[in-house]
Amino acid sequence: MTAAAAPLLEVDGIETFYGSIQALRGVSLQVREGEIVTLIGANGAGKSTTLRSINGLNHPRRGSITFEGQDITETPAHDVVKLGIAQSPEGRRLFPRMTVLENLEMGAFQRSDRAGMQEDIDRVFALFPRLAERKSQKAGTLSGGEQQMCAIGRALMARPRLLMLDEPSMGLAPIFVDRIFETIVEVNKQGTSILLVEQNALMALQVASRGYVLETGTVALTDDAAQLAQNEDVRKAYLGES
């Protein structure tokens, strides 16, 4: 990609509320083609709502939010999806008494090539292949790991041109979380660009290219991700150094 490129997703001084309550204020981002960029933050600091804010689920009252050179700004959640936006949710937000193969396919829900959507279900069960083994069985009998994976793997079968995660090692054993990552890195090694929203800064910032540190609603810094992670004001605050 050369310098004069456009970014593949530019978020532009956006300021998203919830009713009266002002979530954040002037939230600016790129993620560019082939990148992972990773969003860190406390709790609270609006990384959820950043995510809301470009998949058309909370629309800015201020800002814009550009697409592949398009303006997205004001577009319903269902026709971000059409355009190549794509989210696995905080929490997961499986349907639980429905398989794994019928969660996947509920993520291409708004496609009608069904070469292509078993296409992308075997990409799926190559990346993941305990979902493989448990396609037949209820979404909500799987482990919290085995649900991210799902989850991962819903989100994927849109084939998205930006696949934005939502906190994807929150309450997993360490084992899931190393295997969530190395799936993470592996999607993006396919041609999927990536915006991490992660609790765990240490492998977020291990992973992606950029990072950007929120604030109470604001950028408060923002640098390669292997600058962040030498920078002692962040290693203090999210890095668990005193």
Second form
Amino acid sequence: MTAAAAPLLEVDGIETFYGSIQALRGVSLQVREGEIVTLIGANGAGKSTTLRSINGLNHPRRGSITFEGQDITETPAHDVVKLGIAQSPEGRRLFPRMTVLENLEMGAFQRSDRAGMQEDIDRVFALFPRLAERKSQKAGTLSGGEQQMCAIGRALMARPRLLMLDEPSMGLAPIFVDRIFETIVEVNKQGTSILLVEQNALMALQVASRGYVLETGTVALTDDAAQLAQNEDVRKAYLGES
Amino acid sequence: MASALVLLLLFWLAKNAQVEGFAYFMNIALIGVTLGAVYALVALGYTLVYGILELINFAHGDVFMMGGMISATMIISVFNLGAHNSTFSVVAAVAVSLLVAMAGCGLLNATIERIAYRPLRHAPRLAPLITAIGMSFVLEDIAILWKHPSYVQTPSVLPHGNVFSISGVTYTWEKLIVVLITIPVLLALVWLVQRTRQGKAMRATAQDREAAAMMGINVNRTISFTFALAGALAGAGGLLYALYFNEIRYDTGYKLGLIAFTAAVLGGIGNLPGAVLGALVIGFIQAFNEGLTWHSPGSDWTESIVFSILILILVFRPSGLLGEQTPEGG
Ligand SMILES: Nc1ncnc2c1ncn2[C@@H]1O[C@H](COP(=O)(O)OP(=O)(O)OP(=O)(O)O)[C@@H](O)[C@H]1O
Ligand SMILES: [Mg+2]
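Now show me the form predicted in complex with the partner chain; what you just gave was the form predicted on its own.
Full assembly next; the chain just shown is listed first.
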């Protein structure tokens, strides 16, 4: 690894609040070009808040966020996506009264290349054939798993440089979980860096190169994914070993 | 219970048609369509804004009234229209007045959002509701200062001749013109919401504001645009009102606004076709109530009837005829 290469995303000591409630107490993390980085931690640790800080929905009060060398700490959400960060958010947040196809098109809202859009729709349908079958169905009537696929597909439609996924395996049957993780690896191979928040720490650590463990708003631990998977505290807390 | 009421209503209509004769009944129905067209333009503004912010813009009826005042000024002071004008100059003057009223009210409504609602975006829901009522008073006071509390009379420049008159059913030009102006405005709205990028942004913002921002949509600008659009529709309604009813006063919008709001709820708040349907239904109800004679309560009762309908919908069918479409609801 070249030490000189600046990370794609650099989060430095951010503190983010909901009103007067402090959710993040100085979180720092990095994603380098081409990496899959996972963020794990207990419920309420601040994983989603970290993603919301990066994508501009909740600006941190202190600390900084830099993407491709550009300070995006205060950049509004609708400009962050234009810079190349897209997200499949917690709870999927599809547009319920739009069809699957319209949702995918919304993902490419800030792009103007029609041809490239069609190409990407085909790519999403190739990743998730199920979505192709359901493309004219209203997103609000999809099953939970189908909605998850649609949310990931929608984020991909932005052609992001960094894809952030908040619990993509949530509520999915094991066979779909496997499919989602295969997709994550596939998308990463095609050149997209990924920041992955997961409850399913075991699988996340298998596909990631590095990981961060969040605890009550701070990074408690960070290491190579393989090391974390061996770490005893991590195994006890997140991999269901006693 | 609800279906019993509907049956009773249908019986009353049928009995009236029999007592009055079919031609008279149809003439009243045509008045209903005309009223419905004006209500639709105003109801759409309530529904557009509610659909995107879940806010009842109580000042909306007054924006409509300002549209009427702007139109009156254009017709009287700018173009000095009267019976002496040629058809061409009337058409041109009405077209220009329409554009000015729409632009003026669009700007006005977007400004109201900017100063009275946006600063309270994250406040409890009651706060913007109260500033909305406050804005309503402010607009009425501005109208009083500008035009005095008495009625502003506008000359009746629309032709009153018959478009057709078939076995007693007559349709006059002034009624047709109201509909002829309303329809292209509605079609333009449908095109805008369904087909354009701005419309897509509106629909997305209405369904999930944060998700819309994540797609690269400037949510604030989209909300401003929605208010401008709602205001423009109200401006068109104001012009039609001034042309058709020929008098308008500072409190005209308050009353008409509440009726149009009821129409929006009746159709299903947030639902655009619903607002038009609700407006037509209310227009018919008002026309029938005021025009039919067999056991009809008469014009003194119109508002009581409209608000009884509002209560009945809220009790029996809160999501309205065509279903509500809000950020939270389906
Ligand atoms: N809208 C909000 N208002 C107030 N507090 C919030 C809000 N959203 C999150 N929090 C608080 O911030 C902290 C971090 O929440 P966050 O959603 O980031 O956790 P998480 O790690 O994603 O948890 P989970 O695994 O349950 O999704 C929690 O204590 C939570 O209660
Ligand atoms: Mg979370």
